[in-house]
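In C-alpha cells, one chain follows: the form predicted alone.
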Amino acid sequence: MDKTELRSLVEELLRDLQPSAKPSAPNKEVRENFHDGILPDITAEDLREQYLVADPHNKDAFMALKRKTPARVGVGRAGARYRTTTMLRFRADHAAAQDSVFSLVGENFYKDNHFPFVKTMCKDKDEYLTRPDLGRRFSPESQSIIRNLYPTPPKILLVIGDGLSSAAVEANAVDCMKAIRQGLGSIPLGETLFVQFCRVGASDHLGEITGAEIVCMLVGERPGLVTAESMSCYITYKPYPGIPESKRTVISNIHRQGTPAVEAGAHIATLLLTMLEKKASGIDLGRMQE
C-alpha cells in the first residue's frame, strides 16, 4: 500500500467516525483566547517572555531569568498536568520542526537569486534522510555543472545548502550571504552554489572538484522546539574527502532569536580574510591565535 492509498483509507475511517463524534466544548484558558471565532498564533509570541504560573512569589525575579534562554520554563501546570497553552505551543512548534525538516527549500529561492543548482546523489527527501552519505557526494553530472562553474579554483567558494531546515534557509541565508560578500570586499568571488539534499560533508567533495582554498557553506540546522529557522555556517580550509570534522569552524544559531543573519554574515567575512591569512581553520586555526 503506498502512500495515496493509506492516506485514502484514513480518510474514509475518518469520515465514518465524524457523526458519531460529540465535539466537546473548549475549556476556559481556550475560550478566552477566541477572537471572532478564530485563535491568535500562539507561535508568535516570545517563550523568553511567556510566564503562566499563577500567583508568582516572585515574578519579576523568574522573568529576568526567562529573558536569558528560551528554554520552556515559568510554564504553569493545570493539576499534574501542562495548561493548555503549553501544550498546544508544543506541538505547534514540533509541527513547525517537522514540515522544516521534510519540506524542500522553494525554485524562486534560488531562481529569484540567481543561484546555480545542483543536488547531491540523493534522489529525493527520504533518501537524504535515510542515506547521509549520498547527501555527501555529487553524481558525475552535478560534478560537471560545478566544474563548468568554476573553471578556475576560487579562493572562497560560496555555497547554501538546504541541510535538515529549508525555513532556516529561506529565512536568513540571503542576507547572511549579502553581508559576507560585502565584508570580503574586493576579494574575487564566483557565483553563490545552491545544493539541494546537501549534508556538511558535501562542502569536501565540492573542495576536491574544484579545488577552492576555502569552502564556506551556510546550512539548515536540524530545528529543535526553540525555533525551526537556525542556521549554521561551516568553513574549511582546503576541504577534502576525509577531512577530520575538527578541520572545521562553525558559526552556529543563525537566526532572529539567536544570532541575526546580518550580523554573522560580517562575522564569517572577517574569519575567511583570517583563514586566508594564516591558511588554517578549525583547530590548526585555534591554535595559532592562542
The other form holds:
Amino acid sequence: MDKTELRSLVEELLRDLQPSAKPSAPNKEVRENFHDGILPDITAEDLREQYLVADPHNKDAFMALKRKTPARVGVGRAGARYRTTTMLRFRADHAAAQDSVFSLVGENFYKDNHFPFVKTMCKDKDEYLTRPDLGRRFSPESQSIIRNLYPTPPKILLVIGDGLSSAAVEANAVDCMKAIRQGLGSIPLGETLFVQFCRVGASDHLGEITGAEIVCMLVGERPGLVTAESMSCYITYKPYPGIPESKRTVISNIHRQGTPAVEAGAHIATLLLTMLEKKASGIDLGRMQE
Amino acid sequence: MTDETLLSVGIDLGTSTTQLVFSRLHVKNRAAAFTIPQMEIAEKEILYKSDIHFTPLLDDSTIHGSGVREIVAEEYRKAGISLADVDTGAVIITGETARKENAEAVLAELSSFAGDFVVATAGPHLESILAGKGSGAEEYSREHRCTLLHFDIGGGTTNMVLYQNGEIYSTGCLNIGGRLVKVNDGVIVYISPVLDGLTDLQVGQKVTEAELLPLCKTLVNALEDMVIGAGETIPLSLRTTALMKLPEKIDVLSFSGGVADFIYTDSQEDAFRYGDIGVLLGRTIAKSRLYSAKTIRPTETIRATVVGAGSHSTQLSGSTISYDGVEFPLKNLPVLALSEEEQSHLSDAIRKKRAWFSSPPAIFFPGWKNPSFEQISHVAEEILASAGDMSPLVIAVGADMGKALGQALVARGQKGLVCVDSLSMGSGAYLDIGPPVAGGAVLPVVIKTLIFEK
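Could you output the structure for the form predicted together with the partner chain, given that the previous block was the form predicted alone?
Full complex below, order starting with the chain above.
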C-alpha cells in the first residue's frame, strides 16, 4: 500500500466518522409525545407492566415474574448501560422520595379535615432530620394545647404524624383513619391529633400528657424507590417516655400497592379492640396470642 | 402467628372406580414481618391413598349407596382417621356415575357422612379442573411456562383442561372412556348408549381384541380431532359439554385417569383383565399421534381427580375479612356474580339478578383496588338497599376490601354477615364456606365452578 492509497483510505474513514452535515430532526416518537411544552410523566407508568427487552424469548413468562416484584428487571440495556428511560425513571423516583421527606404536609390537609395541629420541639425540617430526640417531645405550649384537647384520659388517642413522608400521609391517612373510627364502633374517641415534625416516639410523650390507654399513630415511612407513599401504623399500649420499642405493634406497608388504606384501617380497628381486651401491645400481645 | 394444618379428605366416585385420599394442608403466613398477615395454603402433603375400588352399582342406573359408604368407612378406619379429625375436603361424583338416578342423594349423604365441612361437588368442568390440578399438569404448565392440554380419561368420560402458563384457558368434556363397553369372558355385556350409531357391536356378542380396535380408533380419532382443531367432526353423542375453545398452538399433552396407565406403561397382559376396553383404549392412544415427543407423564395418573378433590379443592379467603353472627359451615350457596361493568350500579344489578335464585345467593363482584372510604360507604349502602334482607348476607369480593366493607355493613346495623375477599368466581358457581382457621383470621372456602368462561 503506497502513501496515496493510505491517505485516501484514512480520508474515507474520517468522512464516515463525521456527523452528517444536516442535524437530524427529533425522531417521530419524541415529536408526538411533545406538545404544548409538556413532557409525558414518566413516573405515571407502572414499572411492573413495563418491559423493555427487545426480541424477548418469552415475554409472557417474564411478565408473570415481574408482577411479583417491584424490582427494575427486564429493562433491557444500551451497550453496557441502562437505557435512557430507565435512568430517568430511577432519578425521578429518587427525587420523589427526597421531596416527600423534605416537604411539609399541606396546611389544608389538617384544616379541611379538622385535625387539631401541634408540633414537636423541632423548629423546621432540618432540625427534625438531625435531632430525633426533639421529634419525640412537645414544648410546654404544645403540651397545654394537647391537655385542653383531651381533658380526660382517652381510651384510644388517634394521631397522624408526618414522619418521613408527607406524601404517604396525604395519600392514605384520611381514608385509613375513617376506617379505624368506623371499625371501633361505639368506643368514645376524641379528635384526631395532627403532629408536625413527628417521630414514632412522640407517642410516648403523648401518652404521658393525656394518660391515654392506647396511642395509635399513623405516620409516613421513610420513602424508598418503590413508593414514596408508604405509611405505617404504630400502636402502643400505655406508652410512657422510655418504653421499650418491643412494646409497640407496627403495621407497615400501607399504600396503594401494599395494603389499601381502608382495609388496613379496618384491620387496625380490630387490633385496637383486641389490645383493649388483652391490655397489651407489641411482643407482649404476640405472646398472649400464641 | 403460629402455623396451622388442616386435614382434608378427597373422595372420587367415578364411573369405574371409587377412591379416597387424605391430605394435610399447611396454612402459613406468607407476609413480610410487620405487615398484615397473609395466610396461604403453602404446602399440600398426601397422608394416605386408599385402595382403588370398583364403584359399587346396583344396576346400570343406580349406585349402591350403602356399598359406597362401607368403602369410605373402611378406608377411614384403615387410615386411622375419625370423622372429627377431618377439617375440610370434597366428594366429587364423576363421569357416568354422575348421571345415575340416585347420584345426587348418594353425593349429599356421603359428603355429610365424610365430615362437617366436606363439600359435595359434580360437573364436568369442575372435574376437569380438579384432575388438571391433582395430576400436576397445572403445575407443569406454570413451571415450564407452556401451553398444555391435559386429558383425564376415566371410565365414562374424558375431562380436558387447557392451561397457558399455569392459568386455565378452557375446559371441556367428551363421552370417551374405558368402560363404555364391558366385556365378560369374551362376551360384550354392556355398550354405553353414547356409542349408538358409532359401532355395529351388540350386547351378547362374542368379541376379540381385534374386533374392538376399530371402535377404539373411532374414539381416539375424536380426541385427535379435538387437538388439531377439528372438533366439529366429533359425533354429537360423544360430546358432554360444548366443544372447548383451544388456542392455535399447544406445546404439551398429558394424560391421567385410569386409562392413562396403559398409555405410559403397558404390561402386555390380558387386555380384558378389567372387563372393559380401558386397556385397549390406552394402547390405541399410545400408538396414535397423541403420543409423541410433546407428551409428558404427569405426577398422578389414576388418582389425579381424587388428589385434586383432596388437596386442591379448598382455598383460603383473604386475611382481612369480616364475619359476624353466622354458623359455619355455609354450604352450597349459589353465586350471584357481577361484572366490573355491573358493579358500577350495584344495587340495580343485585336487584335484577337475585330474582333468578330460589335460595339466597352469595354476591360476588370484582371490587376496586385501593378504594376510598367514601366508596366503601357507598358500596355498603347499595348492598343494603338491594340485599339487606338476606340473613346471613354473604359477600365475596375480588379486591382486598372485605374487612372494611364488612365493618361498613355492620356499622349500618347488618346482623349475620360474611364478607370475604381475594377470591374469584363466576356465574353458575357454588360456594361453600367452612369454620375460621388461623386464629379466626381466614375462612376456608370451596368454589365449585360449574361453567367455565374466560
